[in-house]
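Below you'll find only one chain, the form predicted alone, shown as C-alpha cells.
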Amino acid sequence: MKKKVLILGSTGSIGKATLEVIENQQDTFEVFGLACKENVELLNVQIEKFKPTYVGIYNEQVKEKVCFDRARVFTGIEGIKEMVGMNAEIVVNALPGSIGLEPTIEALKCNKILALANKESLVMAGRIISKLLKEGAARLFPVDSEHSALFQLMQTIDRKELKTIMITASGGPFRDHEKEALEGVKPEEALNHPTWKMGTKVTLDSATLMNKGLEVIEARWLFDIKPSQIKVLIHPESILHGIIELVDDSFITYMSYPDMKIPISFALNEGKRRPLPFNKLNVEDFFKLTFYPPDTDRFPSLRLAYEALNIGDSALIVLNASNELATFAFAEGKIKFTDIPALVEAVLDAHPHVPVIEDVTTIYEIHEWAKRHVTDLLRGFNG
C-alpha cells in the first residue's frame, strides 16, 4: 500500500518540492493532506493537482477562499495538529517560523515518521524534542542538505572514532561584501540567494549567517553532541553539504548537487536511496572547491548562536524569536541590514536565563516576552 503523506508548508519551497518527489514517486506515496500558512491560490491550485483527503490553512480569515470541501479544511494551529493526528504515516514539517514547533511535537507524539524542515523546533525545544523520540516510537528524519548529509555521514561510524561535525555554508549574496557595505544593502539584494531558492525568512538568515547558527544548535540536539565539536565552514560552490572529522584526523563527506529534493527523497524513504530524474552533480565541472572559515565580526548572527547554547535553553527561544522579528522588520524596510544581529544581541543582553526548560508553556512565555522587548526596541531603530 501507498505511503500517506500529510505536508505542512506545501506552499514553501520545500513544500513544492516534496510534491515533486512524491509526483515521481507515485508508486510509493500518496498525498494525504496540504497546509499552508496563508498562500491560497496556490494552495487551490495543489489541491487540484494532488486531490488530497483533507486541507489545512493556518490563517483562518482566508479559509472561505478555499475550493475545498468545508468539512474537510483545518483551520489554525490546532487544525493543522488535528490532521497531524490523523491516519498519515509520513508528516513533513515545513511550516515556516514558530509556528512548525507544535505540530513538530504533535508528530512525535503520534509517533509518525517526521521528516523536519522546520529549523525553529529544534531550536526553541531540543531537549523536549530529544526526550520524546528516546521514550516514543517516532522517527525523525532531518529535511536539509547540511543535516541530512551529516545524518547518513554519522551512520557510517561508530561514535567513539567521531571528533567534529562541519556545515558547510554558501556564505550567502554578500560573502564579499565589506563590513561598512552592509549597511547599506536592501532586502531585495538579500533575497537573491546564490545557490539556493527558498522563502524569504530562509533566504534572509542566510544573507545573515544566522541560518548556519539555527543549524548549528539543531546539530546539537539532532546528534546528541557539545557546541565545541560542531563547525561551519563557508563553501561558495554548494556541492558539498556535510563532513565529519574523525579522531585519526581523517575526515569523511558528503557530496550531491545543490538540490533539496535529495534529502526530502532520502526523508520520505525513511533512509532509503531511490533514483531521481532531477539535477545530477558532474564531478568533473567542478575543478575546484573551495572552504574558509566564516567572518562572524562582519556576520555576527552565528557568534550569537554559539553564545546561546552556552547560556541555555532561554537563550535559544530569545534567539529565534528575536531573529525572526529583526528578519521581518528588515524585509519590511523598517531596520538596516546590521541592526537584525544587533538587536538580536539587545534581546539576549536583557533576558533572564533559564538553562533547562522542558516544558512547551515555558517556551512559548519566553518566546512571547522576546518577540515584546523586539517591538519596543523597534521603536527606537531607524530603517
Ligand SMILES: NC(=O)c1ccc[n+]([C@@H]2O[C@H](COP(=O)([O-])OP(=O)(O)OC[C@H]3O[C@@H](n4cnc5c(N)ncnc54)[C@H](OP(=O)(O)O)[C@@H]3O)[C@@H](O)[C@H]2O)c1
Second form
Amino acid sequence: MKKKVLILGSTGSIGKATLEVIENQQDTFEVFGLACKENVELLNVQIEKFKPTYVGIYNEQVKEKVCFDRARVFTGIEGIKEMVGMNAEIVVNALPGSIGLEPTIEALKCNKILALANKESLVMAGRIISKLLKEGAARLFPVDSEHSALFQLMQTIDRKELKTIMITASGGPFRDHEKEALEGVKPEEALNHPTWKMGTKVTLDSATLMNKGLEVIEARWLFDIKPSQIKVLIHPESILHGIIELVDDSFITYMSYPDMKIPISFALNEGKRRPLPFNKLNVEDFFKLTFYPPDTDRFPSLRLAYEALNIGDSALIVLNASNELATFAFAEGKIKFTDIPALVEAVLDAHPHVPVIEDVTTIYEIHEWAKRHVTDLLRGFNG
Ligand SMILES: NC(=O)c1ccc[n+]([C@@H]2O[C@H](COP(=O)([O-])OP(=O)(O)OC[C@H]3O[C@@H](n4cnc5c(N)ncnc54)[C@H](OP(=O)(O)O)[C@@H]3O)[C@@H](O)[C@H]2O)c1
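Same protein, the form predicted in complex with the ligand this time rather than the form predicted alone?
Below is the whole assembly, all chains and molecules, this chain first.
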C-alpha cells in the first residue's frame, strides 16, 4: 500500500521539492491532498499532475478558480485543519510563519507522521509539541537541513556522550557587509540568497540571521537541549549542515549537497535513506569548507533569539510574531533592514514575561498582543 501524503504549502519552495521527491518515489507515496494560500494557477497544474483526493485553498475568494470537484475543496485554516484530520498517513507542513502552528498541533493530535518544515510551530509552541509527541503516537521528522542533519547525528550516539550541537548558517547575502552598509540594503538585495532558493519569509530571515535564531529555538525543543549547548557557525558553502561535539572532545559531522529534497526524502521515508537522482556533492567540494563565528553586533537577531530562550516561552512567541511583522514591513519598504531587530527588541523588552506556557489559547493571546504592539510601533517609523 502506498503511503498517503498531504502537503500544506504545495506551491511553495518546500512543497514543490516534496512533489519532486514523491514523483521520484511513486512506488511508495501518493498525493492525498494539496493546500496553498492562493496560487491557483500552479495548484491547478499540480492537481492535474498528481490527482489528489482533496484540495485546500486558504483564500476562499479564489476557490471558484480551482479546477476540482467543489465538494472536495476546503478553504481557510479550518478547512486545512480538517484535511489534516483525514486519512493521510504523512502530513508535510511547509506553511511559512505562525499560520503553520494550528495544522502542526492538529497533525500531532491525530497521530500523524509529521514532516515539519514550519519551524515557527516549534518556536511558538515547542513545549506543547514536545508533550504531544511524548504522550501520543505521532512522530515528527524535521525538514530543515540542519535539524535533519542533527537528528541523524543524534541517532548515532548515547545521549550522555553529547556536549554541544552546532548549527551552520550560510550567513546570508550580507555576511560580508559592514555594519553601516546594512542600514541601506533593499528588500530585493535581501531576497537574493547566495545558496538556497526559498520563500520570501525564510529568505529575509536568513538575511537578518533570525532564521538561525529560530533554528536554535527549534533545536532546543527538538533535541531537549539547553540553549548554552547550541552553537552557530557561519559556513558559506552550506555543505556541512550539522556538527555534534562529544564529551571526549571529538566531533561528528553531516554533509550533503544543499538540496532540500535530501531531508524531505529522509522525513517522508520515516528516517530511512534512499538513492536520490538529484544533485550530489563532488569530493573536491570537501576542500572548500570555511567556518567562522556569527557577528551578533552586525546581526542582533541571533542574540535576541538566545535572549528570548533564556527569558522563557512568552518571549519566544513575542520574538516570532514581532519578527514576522517587522520582516514584512521591511519587504514592503516601510522600515529599514536594521529596524527589524530594533523592533523585535523593543517588543521583547515591553512584554510581560510568562516563562512556562502549556496551552494554545495563551500562545495566541500573547501572539496577538505582540502583533498589536509591533503595529503601534510601526506607526512611528518612516522607512
Ligand atoms: N525553502 C526552504 O529551503 C526551507 C528550508 C528549511 C525550512 N523551511 C521552512 O519551510 C516553511 C515554508 O518555506 P518555503 O520556503 O517553502 O515558503 P514559500 O516558498 O513561501 O511557500 C509557502 C507555501 O505556503 C502556502 N501558504 C502561505 N500562507 C498560507 C496560508 N495562510 N494557508 C495556506 N497555505 C499558505 C503558499 O501558498 P501560495 O503559493 O498560494 O502563496 C505556498 O504554497 C517555512 O517555515 C520555512 O522556514 C524552508
